[in-house]
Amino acid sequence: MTETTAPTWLPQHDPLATADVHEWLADWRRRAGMRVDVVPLAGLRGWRQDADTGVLAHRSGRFFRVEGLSVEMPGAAVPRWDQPVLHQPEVGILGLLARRDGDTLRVLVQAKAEPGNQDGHQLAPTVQATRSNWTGVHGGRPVPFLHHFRDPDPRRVIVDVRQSEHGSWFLRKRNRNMVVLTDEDIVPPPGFRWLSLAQVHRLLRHDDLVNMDIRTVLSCLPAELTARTAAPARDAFTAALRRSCRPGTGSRHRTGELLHWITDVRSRTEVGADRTALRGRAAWHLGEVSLRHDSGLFFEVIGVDVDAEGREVASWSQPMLRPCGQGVVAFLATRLDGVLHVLAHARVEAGFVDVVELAPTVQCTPATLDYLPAAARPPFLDQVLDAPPERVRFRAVLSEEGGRLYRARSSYLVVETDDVDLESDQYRWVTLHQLSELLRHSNYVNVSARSLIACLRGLLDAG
C-alpha cells in the first residue's frame, strides 16, 4: 500500500498514531542531518557589523537585525533597563494546509529542522518561512506549498490572523498565523505528512517535538471545533474543559468585560522602547565572540554556522540569541460551576506592538529571578513550583523558535488550583472560548499563552 493509492492516514484516536510518527521523525533526523557550530559573531558569513554601532545586519539589508533597545517603564519592578534585541519588520507566514476527511480534520506537517532546535527536526507547518525566504533573498529553493497562503480562496479560510512573538527578545515581530482547507488530492512530497489534528494534539505532550510556529497556528483554531471533534471526556477535568471550548457556557467574566480591562491596563502603563546602538549599553559587553551581561544571566547573542540537508539553503550564517537558563510557562486553571477557566495574566513586553498582551499565569526564568528584585518574582511562581503531581494536567518542555532563539526551552504547564480568589488588578479568570474569540485579532494573546491553549486543547484528544 503506498501514498499515491492509499495515504497511510491513522483514524483519528487510533492510539498507535504517536509511536508511527516518532518512527517517521526519527528517519528524518537520520536522512536529514543538521550541522550547528557556534561561532564569534565578528565572523559571520554574509553579516556586517557597523564599527560605530555594533549593531548586526545581513549584507542584504534583509531578514532581521540585532540592536540595541532602551526601554523605560516606570512603576514596574525594573523600571529602566537597556538590552540587546532582535528586529525583523517583514511578516513571515505560518501557514497549514488542511483538509476534511469525513468528521477529521486533517492538516499537512513537515519535519523542519532549525539551528536552534533541541533535537533537531521538529513538527511543523506547512509552510514556515519569512517574505526574505519566499522572495529568494538567500538565493535557495522555493518555498513548498506557498502558494496555497498567498492567495488563498477567502471561502477555504479557517484563520488568518497576525499574531506576535515573543516581546522581550524581538522588537514588535509578527507572522500571518494561516489555516486553509483544500479539496487537492496531495501526496506528500518527501519531509511532509498529512496527521490528523488529534494526533498532533496527542504529541504536544512529548518534549520538544512540536515547534512553536504549528503551536500558535492551532491555537488560532476556533476553540469549539476541537471540542466537537474531540474524544469522550475521560474525568471531571477534561468535561470541564470540554466545556471551557464552547460558546454560550458560563464565564466568570462577559468578553466585553475583559475588553475594557486590557484597554484599561494599557491605557494606565507607560513603556518607553528606543532603538538604540549596540556599543555602550549599561551591563552589556559587546565582544568578538558574543555579545553577553556583565553577570551571565538574561541571555547571549552568539553566532553559529549551519549546513543542512534538506533545506531551501544548504549552508549559511547567522546570529542568534541563546537564552541562559530554562523557561517556566504556566496557566493555573480552575472549575468554576463546571466550566474551566484559567487564570490570564495582563504582561507588558517591551516588544509587544500596543503595551499588553493576555500571558501564562507564570511566565519566567527562574534563574535570573536572584539577580532582580523582589517585586520581580512572578506572584503564583511558587504554587506552580511546588504543585503536588496530582494537581498538574499538563506537563512538557518545548522549544521556542528555533530559526532565531539557540536552544530556547521552557517547562509548559497547567496546575489546577481549588483557589479561586487570585484576581487583581493584573489577572482575571477566563474560558478557553473566550481566549479564542481574542485570537481572531491580532496583539490581544501572546505566543506563551497560544502555546499553553493549544497543549490545553490537546488534552481533550490525549487518549
Contents of the next structure:
There are 2 protein chains.
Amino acid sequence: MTETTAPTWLPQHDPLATADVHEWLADWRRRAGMRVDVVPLAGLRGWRQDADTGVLAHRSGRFFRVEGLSVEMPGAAVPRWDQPVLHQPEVGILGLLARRDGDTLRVLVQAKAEPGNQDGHQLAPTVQATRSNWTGVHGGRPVPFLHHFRDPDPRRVIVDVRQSEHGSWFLRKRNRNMVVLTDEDIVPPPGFRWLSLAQVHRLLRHDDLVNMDIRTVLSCLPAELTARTAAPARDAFTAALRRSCRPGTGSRHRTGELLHWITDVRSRTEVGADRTALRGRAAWHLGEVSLRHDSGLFFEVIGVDVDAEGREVASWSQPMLRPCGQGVVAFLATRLDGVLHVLAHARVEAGFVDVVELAPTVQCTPATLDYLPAAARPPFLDQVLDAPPERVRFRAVLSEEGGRLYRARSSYLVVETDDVDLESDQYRWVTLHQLSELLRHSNYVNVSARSLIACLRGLLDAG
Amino acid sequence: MTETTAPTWLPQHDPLATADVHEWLADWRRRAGMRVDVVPLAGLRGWRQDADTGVLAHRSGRFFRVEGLSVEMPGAAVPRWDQPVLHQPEVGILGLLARRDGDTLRVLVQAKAEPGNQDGHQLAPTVQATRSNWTGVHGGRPVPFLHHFRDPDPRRVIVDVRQSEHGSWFLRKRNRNMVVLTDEDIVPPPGFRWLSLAQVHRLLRHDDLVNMDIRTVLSCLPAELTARTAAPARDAFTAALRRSCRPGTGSRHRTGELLHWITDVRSRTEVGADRTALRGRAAWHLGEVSLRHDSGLFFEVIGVDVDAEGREVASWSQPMLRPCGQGVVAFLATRLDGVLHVLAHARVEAGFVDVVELAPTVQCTPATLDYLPAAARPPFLDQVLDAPPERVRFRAVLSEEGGRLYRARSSYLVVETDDVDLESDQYRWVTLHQLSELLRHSNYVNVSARSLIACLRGLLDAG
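How about the form predicted together with a further copy of the same chain, since we already have the form predicted on its own?
So here's everything in the complex, that chain up top.
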C-alpha cells in the first residue's frame, strides 16, 4: 500500500492552492508520463478475438469485451441499427474520501493518467478501480485507499449509488459512486492532494482538467452539502442557482409528477438491445487495424499499447473506443419564480438498464448529424450553438472517461433562455435539488447530465 | 366502453358493506363463470412452438413467451441452473381509481376472474391490462376505465411506478402500478364497486379474496395516506405498527444507510441470466403435455383452454406456469423503541432487473427444499413455521397473479419476535415508512414483500 497515515502530532493538512493545481498536474505529467501507441486491433497482447463472432475479450475473461449490439427502437428517427458496444458487467468503484475541516469539506483527489486522456494526468477521485483491479486479475499492486470504500462504517457513507455510463457506447455499465467521510489525519502520499470541494468545483471551468469519474461522484453529493454558504449571492443568476440547489425550494413540477412522467415515457417507449456477434454487423467493418463504420463517423474501436509509470500495472494493451468528433452537451436553463430550472430530456440510450434516463437538453455529436435522418437532429441544438455569449453561463471542453474511451471530449455548456415554453413529451423543467433527490437512486440521471450538475454547482462560488 | 358516468343529481355513491363482499363475489362467480380446461401444451390454439428451440410464442408475437433461462450465481447454494421462464417485455397497467369522500379514501374495485384463480372471481384493481389488451392485439372489447390511466392529469396521480413480479418465474417483468384520483361521480357498472381503502385492507385477512394485482398497487400508496387515523391504537402492537407507517419516525438505520447496504449487496453479487432455448435444458423435460422438472418439483408449464363470459375476449388458450407446492411468505417483525420493524432480505432472483430487491424474511416453497442443498434452506423458516400462535400477527393464504400463474398460492405470515439480533449481510430491520419511500421507485421491493406490506396496513384498523 502506498497510503500513509499521518502521525498524530501533525496538526494541519497542506491544502493545495487552486492556482497551483495546474503546476502540480504538469509536474506529474513530467514525472510519470504515460506512453500510448495506437496499434492494430488484431493480435492485441492479452486479448483474444473469437474466430466466429469477432468478439474481443481479455484472456482472463475479466475486464470488458467488445461485442455487437442489435438495437430496435420502433418509432425513433432511426428505428433499428447494429453497433459495437463495450460490455463490462462488473461494477467498479469511484470513491472520494472526504473530511470536514470546520465548515469546509475537503476531498482527497488524485493526479491520474489514463490512456485515453488528451494530456495525460487529470484530477481524479481518490479511488478509481474496477473489480478486476482489486481482485488482482491483472496481478498489479494494491489500490491505495481502497479499504475506505470496501468496508466503510455505514454512518460515514455520504454517497453510495451505482450510476450509468455512456449508454451509446457501454452496455448496462454501472460504476459505484461513493463519498466516504474520514476523520483520520491522512497526509497525502505522492500523487494525492486534499482540495476543498469549492476548489474542485471551480476547477471544472478549465478544459480537460477534472476527469469524468470525479465529476459524476461530485454530482451525487447531497444538495444540502453544496449550497450552504451564508455569503450573499453575487448576482440574480447565482441567487437563482443557489435556490435551485436547496431542498424544498419551489419547482415547476412536484417530484411525484416527475416520477409519473418518467414512468410514462419508460412505459410507452419500446427498446430492444440484444447482444450479438461483432462480425457481420451491417455498415460496420472489422479489419486487422480497427473496427469502424463505413461512413467513418460515430466511433471506431482501436487497439493501444500502454507504458505507464506509477500504475498498478506498468504496461498493458487494450482495445479502446474512439469517438469520431467532439460532443456537445448542454442544458438550457431558465428562472421560474426566481429558481433556476434546467430542461431535462428523457433520453433513450440502447445501453441503459431502464429504457430512459434524464439527460441534458442537448447531447449529440454534431459531425454525425449530416449522416442521420433530419428527425435525429436534437431540437434545441441550434439554440445552444447560436446563443449570444452573455447567455452562456458555463462553457468548457471536458474529457470523458479515459480508461475505455480514447480522446473522447465534449463541449459542456449551460445556456440561459427566457423562453420557458419548451416542454413537450420528452422535456421537463427541473430544479437541481430534484435531480439531487433522483441521484440517490440508480438509472435516473445520465452521465452527461451528472457532469453538468457538477459544473453548475461550480458556479455557486465566486472566484 | 362499459363505463357509466353518473348523472350529476346522484348525491351519493353506494359503497358495499364489507360483509357483503363475499356474497357479491359469489354472485359474480355464478353469473359469469370461467371454465378452464388443462390441455396439452403442444398444439395450443393461437400459439406456436419453435421447432428448434421449443420456445412457445403467441402467433401475434405479443403477450408473452415461454423461453429458457440459463442462470449463474457464483457462490450461491445452487451456483448454476437452467429453467424455463415467462418473458413478457411489455409493461401492463394495474390501475386503481380513487376518490376522496371527506376523510375516507374510496377505491373502485372489480370482481375479476382469472384462469389461474382457485375460485374464479377475486377483488381486483379498477384496471388490469397488458399493452396487448389495450392495443387490441387480441381483438377484444375496450378495457373499462383505461382512459383514466392512459392520459391522467399529472396532479391527480398518487402512484405511478413500475414494479417487478416474481423474479423466479418471470424475466424482468414489470407492471405499472397506478393510483389516480377522480372527482367524477362514477356509478360503478356491473362488476365494479366502490370500497373504502380500510375495507380492502381488512379483506386481506380472508384467504384467496384480494388478488395480487390490487395488493401490489395498495402497497405503493404513500405511507401518509394509510396511517392517519386519529383514534387511539387498540394495543401496543398496533401503536408500533402505526408509528412504523408514519414518515419521519425513528428507524434502526437511516434510509441512506439502507441505500448503501443495497448498493453494496448489488455490487458484490454476481448474477448472470441469459435467455436460451427451451429444448435441451438440463433436468427439464419438454413433452407434448407439459414442460416439467425431472424431480416433479419447482413448477411446470401447462396449457389451458379458457371460456369466459364478461371478458374482453370470450375464449382463448394459453400456457400457464403451475407452481408445485404452496409458498411460504413471511416477515419477522419486532418493536425497536416502540416502532415496528420488519426483517427485510436482500434477495437475488434471476429475473430481477437489478440483481436484488428487498424481500420478506422468508420466501420459499417448502416442498422443494428436500431436493435442494441444505444451504438453500432459508435461515428463518423454522422460526416462522414453529411460531407460537400468539406471535403470529397475520396469517392468510393468498393467490398469486392468476393470468399467467395457475393456482399459485402462498401462506402469508407476519410473526413477531423479541430476538432483535438477526441482522447479517443480507438482512436488515426496516420500518414500513422506509419501504414506502423505496416504493416510489422501481426495483427496490419485491412483489411478495409488497403483498405483506398491504397485509400489515390491514392490521392498522380494528374490525
